[in-house]
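The data below hold one chain only, encoded as structure tokens and taken in the form predicted alone.
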Amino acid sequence: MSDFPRKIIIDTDPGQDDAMAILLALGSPEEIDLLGIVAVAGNVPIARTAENARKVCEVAKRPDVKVYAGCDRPLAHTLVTAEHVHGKTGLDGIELPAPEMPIQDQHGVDFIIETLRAEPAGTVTLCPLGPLTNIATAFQKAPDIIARVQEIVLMGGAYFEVGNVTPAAEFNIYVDPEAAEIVFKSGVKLTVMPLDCTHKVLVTAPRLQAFKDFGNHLGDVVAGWLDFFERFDVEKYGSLGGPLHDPTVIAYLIKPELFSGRFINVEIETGSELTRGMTVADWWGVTDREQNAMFMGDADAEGFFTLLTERVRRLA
């Protein structure tokens, strides 16, 4: 198993679901080797999410993370956020105290510029949970850094379940569809995990019982985010459960026969006042267009819970 440990810089905007995500990669050392988390404008404002960066480490007993404030808005655009979703904090749930490990005080893009060329080429993997902003102003301020990244293993996008902040369009890449054109073009090997995935494994009453079942404050703070950020979308599609989107990066890193997918040409709209932000995902491979990433749709919801509820209930 030489693949692992991974080394990986965590790109996020927490987001209920990005925590969970962070929980997950701090659960598993023996694949995941975090090298540090980039807070990027995103769910909610930086200032919001740089907090609840560091508010996640903490709930992990994990204050020794290193701890980034990228960028504060899109390339192009006014900032678009979803404390409809996430609540005002975008962490909402439970009370969390403030946290009181630090923001580091280099530049999140400037850690990753500096990670990416201090570490071998090729073992390092970007994994962006929220708008691509840091990653292409990384690209664009460092271009010698993009060959020497192994992967991006990224969420955002959809094909068949199309929109969820605007009919067309994803919210992730709905916020910087500039800086996903930039990834998406940059030619690093690209896997994406798009609501077509992630829309497959929903927070059921008995998954979330599991994580209640911790027993302890862990369990109550997660338990506490699941409820509340599920809401939202078991209103909106009448489904069972919310979806868990971002924790699909890590699981995939971790154990990537859960989910299965194709090796598409995904292009950005940028253009269109209609479908801006949309993924538009050759999948039927109706375009001569160059393959240029994996995109998943689909994933084994039981073994990924499985996963998910084993890594985390290690932190407790």
Ligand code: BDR
The other form holds:
Amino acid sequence: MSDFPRKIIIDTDPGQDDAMAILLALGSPEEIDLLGIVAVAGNVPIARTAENARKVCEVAKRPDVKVYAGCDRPLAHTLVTAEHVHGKTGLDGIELPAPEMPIQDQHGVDFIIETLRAEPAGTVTLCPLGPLTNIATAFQKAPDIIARVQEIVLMGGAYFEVGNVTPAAEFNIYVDPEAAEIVFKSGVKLTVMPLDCTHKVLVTAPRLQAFKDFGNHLGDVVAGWLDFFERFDVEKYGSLGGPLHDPTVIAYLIKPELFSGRFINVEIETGSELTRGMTVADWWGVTDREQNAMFMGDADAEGFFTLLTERVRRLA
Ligand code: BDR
Ligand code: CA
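For comparison with the form predicted alone, please write out the form predicted in complex with beta-D-ribofuranose.
Expanding to the full complex; the earlier chain stays at the top.
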């Protein structure tokens, strides 16, 4: 029996790379059954992420997708945003009309809880692409759902690449380390796409051109986003293109063979001012702490971009 399509909930703070993850999911109906999108505060405040998620669905001509607003701030700290990377709207790079499709009335956390209770146990995968606030809140509010989650595949953290928002921490984990700690200690099957992996999938000039070559509105939108988004990292790292973090989560569900990593122990630093949000990953197995996460370290970049381009093209 095929494992496809996999039922997923995308939990996200769009973000241009989040937007590409949503497009990849919508372009892959044979493998991905998207039950809903929940916005979280992260790259920009919640009002923007909830609006941006709907803009992305409309770009994909899928106004039927259910989009919910989740938590507007991290569990214990004030919100840190990333307009310096994603622009003022979070989706800078091309002007898009305000969305016409509605935001759902239900709170995003309640949607997550209700869905996990309604679907058969072990059949829904959570795909967090931003801070883990919604997922941790759902686990705190309804601990019975924890055992019902099939898997969490998330973008966040780093070991060899260390940090992008502080010298020690990756943005998604840094924004809400208390939430990350709850998720990493939950016992749910966990697959992590850290910077170690996402910094291998760079939007080089030919890969950007492949989207422009669609020669249609969707191609222009994607090229506008990616062109804008990569500036920051290209300047910072001197790389050939910006890393396309969040779509690795969806690509992993479709083609896990594109990625490789190790099943290891990962703990979240919540105490230290200096290293808050660090993912302390026991890559070398130097402790006897229990393994809790499949932590990816490498990606087949060509295979990843071939998949992404082909699936997004289908939406045009
Ligand atoms: C992560 O932070 C956000 O800015 C991106 O959307 C991605 O989820 C990378 O550190
Ligand atoms: Ca994100």
